[in-house]
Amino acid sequence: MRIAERISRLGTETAFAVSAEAAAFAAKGNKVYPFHLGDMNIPTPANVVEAAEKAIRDGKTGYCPNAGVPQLREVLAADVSASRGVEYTMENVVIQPGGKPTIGKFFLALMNPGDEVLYPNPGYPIYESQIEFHGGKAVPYGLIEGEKNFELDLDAIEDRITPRTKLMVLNDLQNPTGAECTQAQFEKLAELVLKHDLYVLCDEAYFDIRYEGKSSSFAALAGMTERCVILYTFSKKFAMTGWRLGAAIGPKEIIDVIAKINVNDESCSNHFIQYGAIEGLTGDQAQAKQILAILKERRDTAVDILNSIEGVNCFRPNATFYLYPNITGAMKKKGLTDYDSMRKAYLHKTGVSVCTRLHFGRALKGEKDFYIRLAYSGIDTPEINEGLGRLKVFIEN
């Protein structure tokens, strides 16, 4: 069979096979605390549920618009709007099927092959997927270790900027390291935007969830909003994983496109479950407010009990619903050399089953130190305190 060459440059999610891993250790009979895979494991809030059950009754089980149901559209345009201090009408916005499509369709609209894209890493893998299979270069930049979290490493992202530089991803609020951009790194990021007349993917999948301090947009920039596409997702704040349901916004050339791709890819995204998302912008908040004082909880207990292991330290990140701690002490002290060894030890040992550094990009020239994420979106507080309890014993002792 001649599968198609572009196939080859295709990437995936390696956090699936640990997941995989992970099930077929339970599946012994034995003990499992999944930190590995960023599902959640808590309800959407019921008036959202409700109201995609009304919108079924009504009929809402057809096609519906390429672009999406007008009156989410709307109310998306006016969230977003007032949450970042931009001007968005329902022309910026187009509806998706998840928060993933927005990173294709970014890269179709506007990347054309052998442009060079700046992608951060580590970093969610679907990005360097996505520029590679459709034909860009995709050109890394790291992160670092501030005072208080994880920074862009705007350095080296200034250095990889060429004459073929084109794109550029920016995941604040990222996903795995919780890194989050402080206002003067917005300003400078915005000087090399405009110096070399760049377009920006804006992930912001996880802007609402937040914990302290307020979230903050760079395409509120002067000058970005024209530049910058925000990929937004239903998905984390209103705990709809599985409902795929996300959007592009941006500028209406940009997003008409997009919406042309749409008729091409699935036609259009589920008619009900809008009608839901519209109840959970505009409705009761007190379910999705209950969201985010859970995540709150297990944020700060496993990075209390992170921080009392020896050779592990953790930064508290504002947002997100990710760790990602420095274990190179850890690693030491137990005698393992590289992740693989590490992440098997971790579970077969603890049955705490974590991602390493590897499964968000491949390692960069000078990297020194051994890091793990932990997502807890998807376990609950006492098993926290017991899978990472159990961790602590192993490498300690």
Second form
There are 2 protein chains.
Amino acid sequence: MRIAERISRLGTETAFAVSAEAAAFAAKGNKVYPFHLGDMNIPTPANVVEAAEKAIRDGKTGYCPNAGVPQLREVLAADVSASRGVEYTMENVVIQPGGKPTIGKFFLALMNPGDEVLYPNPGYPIYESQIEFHGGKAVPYGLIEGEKNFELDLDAIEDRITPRTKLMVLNDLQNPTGAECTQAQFEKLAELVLKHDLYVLCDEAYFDIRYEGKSSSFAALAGMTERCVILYTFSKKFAMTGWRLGAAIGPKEIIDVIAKINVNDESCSNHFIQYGAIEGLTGDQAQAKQILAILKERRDTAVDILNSIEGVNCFRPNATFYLYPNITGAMKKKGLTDYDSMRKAYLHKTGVSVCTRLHFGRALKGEKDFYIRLAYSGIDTPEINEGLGRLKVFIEN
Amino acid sequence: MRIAERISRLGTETAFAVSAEAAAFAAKGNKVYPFHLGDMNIPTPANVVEAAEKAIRDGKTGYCPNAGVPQLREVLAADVSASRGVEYTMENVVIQPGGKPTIGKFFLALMNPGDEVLYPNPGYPIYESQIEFHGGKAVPYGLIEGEKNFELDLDAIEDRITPRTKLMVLNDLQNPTGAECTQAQFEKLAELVLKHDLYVLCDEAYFDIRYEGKSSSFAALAGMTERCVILYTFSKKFAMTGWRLGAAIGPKEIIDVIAKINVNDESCSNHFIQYGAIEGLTGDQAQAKQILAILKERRDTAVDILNSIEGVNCFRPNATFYLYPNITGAMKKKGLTDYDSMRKAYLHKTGVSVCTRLHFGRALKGEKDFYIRLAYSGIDTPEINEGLGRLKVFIEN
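Given the form predicted alone above, I would also like to look at the protein as it appears in the form predicted in complex with a further copy of the same chain.
Whole complex next, starting from this chain.
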């Protein structure tokens, strides 16, 4: 077999291995509390389902345009314009089979081999993988524990910019940390982007998964709209992870290129589910609000228990459905010194299945503390209570 | 704007421009006979639709495994094993959001920059585009008019193989020509593949769109199963073009790599429609057979009228839903000397919208005759009669 050389640079989501271990443990009759994967155990709103089913009956089973159903591009442009305070039209929107495809297509459209690309670490592992797969050099920047949340290490970002730095990935409202920039931090970042002539992938997958306050988009800052491509997804807001529908939103010249990549890669996204998405954006919002209410209750339950555990410190991020507690004290207490032993001990002693810092990139120089990531999108409040209660007993005894 | 250099090598399907012209002509109140695009105007079988809708209600709205729903991989492996006479298991199958994604992923998995790749011309334009986009050298081989159908130019293939030739695209039951290899031709081709250590993308999108006889797969030849990746699609057999569902089927080592690309590109294909596909493969076949009966009637109607036109010669391929008549005589009769004038004259004088040879690659050296491509998948028999009747009057007068 003669696999292409580039495949040696292709990464993956190692969290899937955690799923497999959890499934194997459950298969032996053990109870598992699934905090490891960001899937959702909440049904898609009924009005979205009905609109998609109606579209099938209306014959929307043939191809649609490569860039997506025009009506969906229009209502999404209007929705994102209003929520971000940016003026987009349908020409700025190209529909994708999920939010994730925007990552690879952004790099294919804008990155040349050898270009350096800044990306967050800890962060979603696909950024690093796609940068290196397509011949770029992935340059990580860290996140630091602030007063009330994680923050971008802006000094580190500036330090790591070289003349070869061309692109940056910004995942504000971040997976896994929940980090959120202040406007002052956005402004400093925008200065750097202009000074060094960068283009930015704004992964806004969690923009609408927000419990307090209002989300802001980096693309709305002066001069940034022309330099940012927003990764948009229907997955979280409408509990549609398995439907695979999202979009890339940005300057027309880049969006046209991504639409041309669509022609080559998959022709178009599924036609009839785009009518479900139109209903999601324009129809009754009661069930979308209900999804947020469910998630908020889960967040508060999980954060409260985690912070009650000796040696665990957990922020309460305003957005995302992830928690990233510092468990350094809890590790010491149990005499644990590495991530793998800790994760397996938690699973096998309590049934609590989590990801760790290592599922979000290699630890950076100087990192000393230990972190786990819990997703509460796929586990109900009573199970959160029970599972984390067991974890508390295990850690404290 | 700083678009990546590789985008200059990205091609497209120029047939979409023909669609736009036809739509503009129709918008002025003119009748258009749409023979230009390979979409289908036949509903998806009701049992497939119902199974997908049931899956939504059963909560199949979250992620599924990256390689696809295990049950679908199993039944597809069984179906393809039986129809091709090859032994595949689910480990040989990775589900894709359409047939098309298999093209790009095959090259990403097996092609290194500078590798030469043989591909058919005339042929589906995405092969050449994806080869060059990902840094390969696209080397076209022609098709020649045989006695009863088009045939691969096997001598040309052998002539064009160099030490740098690593891969080949074979689209037996071909778009646009309907070409089909004999077993003897398959065997000669297999010899070349072994002699020159090639791997082959077998685009079998039309394997099940067959009216007489039985389709054969090149992957079934001795030594070829290990060297072939089959592009499979649900689009045509079950009139599911807009659902976007297909698969790559081949050696486990390659399929594992493509599944890893899935993790990076789109996580997984839409979850619930895979249950529709399971029903399509294992449930009642009445409607799938009906689709074939409809298409056969259309083929015969179209071929009969085309062959009745002075200066037009059209084969009657046993498979695909395309016709590729030689219209050299008809061009001369009307004093037409170029494709664009001819295509526009047909559209504006008769409403018949077609693609031409040029939508399937640049003409090869020595090509003298003129061809058009008609798709009969998206136009009913009465419209075929009426439209081609008008074309006959136009050409003969």
